[in-house]
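Take a look at this single chain in structure tokens; it is the form predicted on its own.
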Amino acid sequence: MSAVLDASNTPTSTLQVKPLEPTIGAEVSGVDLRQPLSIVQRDEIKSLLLKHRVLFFRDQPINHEQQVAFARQFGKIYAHPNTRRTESRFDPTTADSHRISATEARKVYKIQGSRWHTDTSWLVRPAWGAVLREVDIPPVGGDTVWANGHLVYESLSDEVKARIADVYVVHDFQSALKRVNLDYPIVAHPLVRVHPETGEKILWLNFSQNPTVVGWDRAESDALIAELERAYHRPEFHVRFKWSKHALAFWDNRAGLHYAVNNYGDYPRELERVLIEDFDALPHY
């Protein structure tokens, strides 16, 4: 007995995709993030994310619960320990998202500028994805920039690639963790990380967490870190996103770094972030 599939009943995608740069970033439309995704939409968004590394959605008037529900379709949520959490009005015991507040950064953590960084790299198993939603943005300024970590790695000379092939770098978040009384060891990750799904080599470090090369002389380590930071500053590897009302960004935290542009004075810029846990038992190196 055989069956004939009716192609007219096969789900099709409604997504429209606009690449923003040849190397990284795309805007996606044709989907309402307030509603559950179809399997086709979810899989296509994940495929687009692996290709473009960061996706942007505009005109999405979603609330806290809808943002968390969207992120949950891609994995388990990670509750960050050291920022002001957003409690669900349906379940006040949970705090699946948290606020990224310029006011809090300036007053509590004494952070005045920004550095290239990746989220939760202080964990043994960092979050693989992040969903960031506009809450209160300045009328001008406050953009966020993402960089393609694979192309940054490929831009290095063969000599530098050979030097860093087996290097581990410390990610030190202790000063922030102590403020919330979290006892967590200082970790080190390979400087060159192999992306577990694309197989690309990624130059992966956190310039905001006192990176130092394990086993190297301090001066030699500092010189390398400075050279790598200059490589990340090259604009041909970037996409710069201008936030707007009801905008949302979804990025692959394993694929590179990002940078919050602090050019808006004392404005209380605020966004809400949901982190998605790594889905494998062990980190990929």
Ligand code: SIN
Second form
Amino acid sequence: MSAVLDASNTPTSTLQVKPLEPTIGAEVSGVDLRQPLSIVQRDEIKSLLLKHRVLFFRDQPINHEQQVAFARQFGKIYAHPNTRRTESRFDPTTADSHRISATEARKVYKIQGSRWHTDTSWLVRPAWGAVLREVDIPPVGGDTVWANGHLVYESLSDEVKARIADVYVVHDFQSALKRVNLDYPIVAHPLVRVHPETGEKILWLNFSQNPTVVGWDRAESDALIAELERAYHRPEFHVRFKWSKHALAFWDNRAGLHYAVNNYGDYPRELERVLIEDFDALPHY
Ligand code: SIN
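Okay, that is the form predicted on its own; can I get the form predicted together with the named molecule now?
Every chain and every other molecule in the complex is listed next, the one we just looked at coming first.
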């Protein structure tokens, strides 16, 4: 286990941690995210993230720059191509974040419902982490749910585990990439990914991007994907976050999937997301 994983035992910690579910999710207080973190705080937050998979911070009135600065302490920022190239209100100073806008999803991408997904699964090296900040949330509804992808994997029968042991999936994000003239190959990822830091097996796929098993016929692939999606629906593996003014979520994108609950009609729900590139080592101070 790395030094980072052990950091939460440090006696100098100022953080208070309240687990929200036994299986996933914790609320963290005792830190002001407008300020740079100390190395101890950063390593403790990273350690907590590996343990709980998603951390929530409330009453953090941070702006765009502070959100990016917070995320940057955990790695290099990934500028999503659809943010950089398509948004009508494109602004080069905010290209390092992605507006998650219900209005844009409806109008530009014609997205209606929601599916369990992980971010940037179409990349060879998907973003490892994401920091999502409330901008404009409905008075009721518009929650986000995260699921523990390791427990979902463990819940599968031995027979299914054996069938998917060496399987790869592709995700189709081509139409969104073509929209911004990005010529990027379709890449395959193992359906069961080993988390590089915890060593856990994670059932890792993106149901919102038409996942297809490489080398299987379409019907067989569709049947498996439907079975795996049902496994992801089990509430025992979930934490459901109710957004509030100035709330922030920080999740490990390698550890499971998330789902934006679309139950708020035409409300122009908006959040701002900063993605962190996959990495080999934490950046130096
Ligand atoms: C995301 O999918 O990255 C954002 C989730 C949300 O809109 O709640």
